[in-house]
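First comes one chain, alone, set out as structure tokens in the form predicted on its own.
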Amino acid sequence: MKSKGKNKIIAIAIFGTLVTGFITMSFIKIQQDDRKPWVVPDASKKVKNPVKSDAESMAAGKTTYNKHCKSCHGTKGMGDGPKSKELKTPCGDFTTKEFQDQTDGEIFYKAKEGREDMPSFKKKITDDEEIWQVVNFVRSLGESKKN
């Protein structure tokens, strides 16, 4: 009789765990589905980066990134910065193929214009060259996955 009671409690616990897991996964799926695509105007997609990607621009881009981006996007651009936990929308992972497949113009546009939790940097970074340097730097973050 006692083992039947224990088995029933175990079965209820397992069932509860499965239901909780299902509800959690459904909620995560709903949140992911609610994210709207970030539409970048075609003209902006086609803009070429005028700043050569060399050691100097990468170093300057890293400095700007560390000042303005790292707190949300993380040291390695994986979207795991200390402020990322406070945001409603995920920061994204700059090391992924999906991110790296964007044009430089798309990355520049998103950094400059912002949306939702991602602030616009039009007023904070007024020199477009600095944003282009950040584009060069975040490109390098995808290199770690290629090696």
Given for the second form:
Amino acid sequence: MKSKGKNKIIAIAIFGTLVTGFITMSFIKIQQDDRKPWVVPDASKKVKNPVKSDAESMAAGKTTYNKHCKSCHGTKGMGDGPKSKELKTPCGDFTTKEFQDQTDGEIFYKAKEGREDMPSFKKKITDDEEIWQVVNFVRSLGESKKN
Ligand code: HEC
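Right, the form predicted on its own is done; let's see the coordinates for the form predicted in complex with heme C (HEC).
Complete assembly follows, chain above in first position.
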């Protein structure tokens, strides 16, 4: 009898540890990436960047980026701007291959339309050319990490 009771306690202890472990793990997972996949319509995905990626457009894009995007996305696009801490969703990391593998059209669409914590820039940046310049600048952030 005595040892049966002991076994029960051990079993409960093991079970409790497992349950706590699973709960902790799922919380960590949620915190790591709770972003939903962001699907861009095919037509927007295929849109070609009409602005040439040269020093001039990159510099203009950088100015716009610093004014409108840096506060959340950070100086180097790693998603670590001062405002990012106040948001529910992580901002993503522009230096990663996953991000840079997107088309210019996808980046343009996301910047223009926004979603939840990511504001829409339709009204703030009315000239599409300016958004394309930012796309060109954001491309250079991917390259900066490779070096
Ligand atoms: C208030 C904070 C904030 C500002 C300002 C902001 N963003 Fe974002 N951005 C976010 C957040 C949060 C996400 C992630 C949204 C999601 O996945 O639901 C995001 C996502 C993105 C994405 C998609 C990232 C990916 O992984 O595909 C792009 C592109 C982007 N932002 C571009 C910009 C540009 C360009 C600007 C400036 C014109 C800008 N953002 C300004 C918060 C911000």
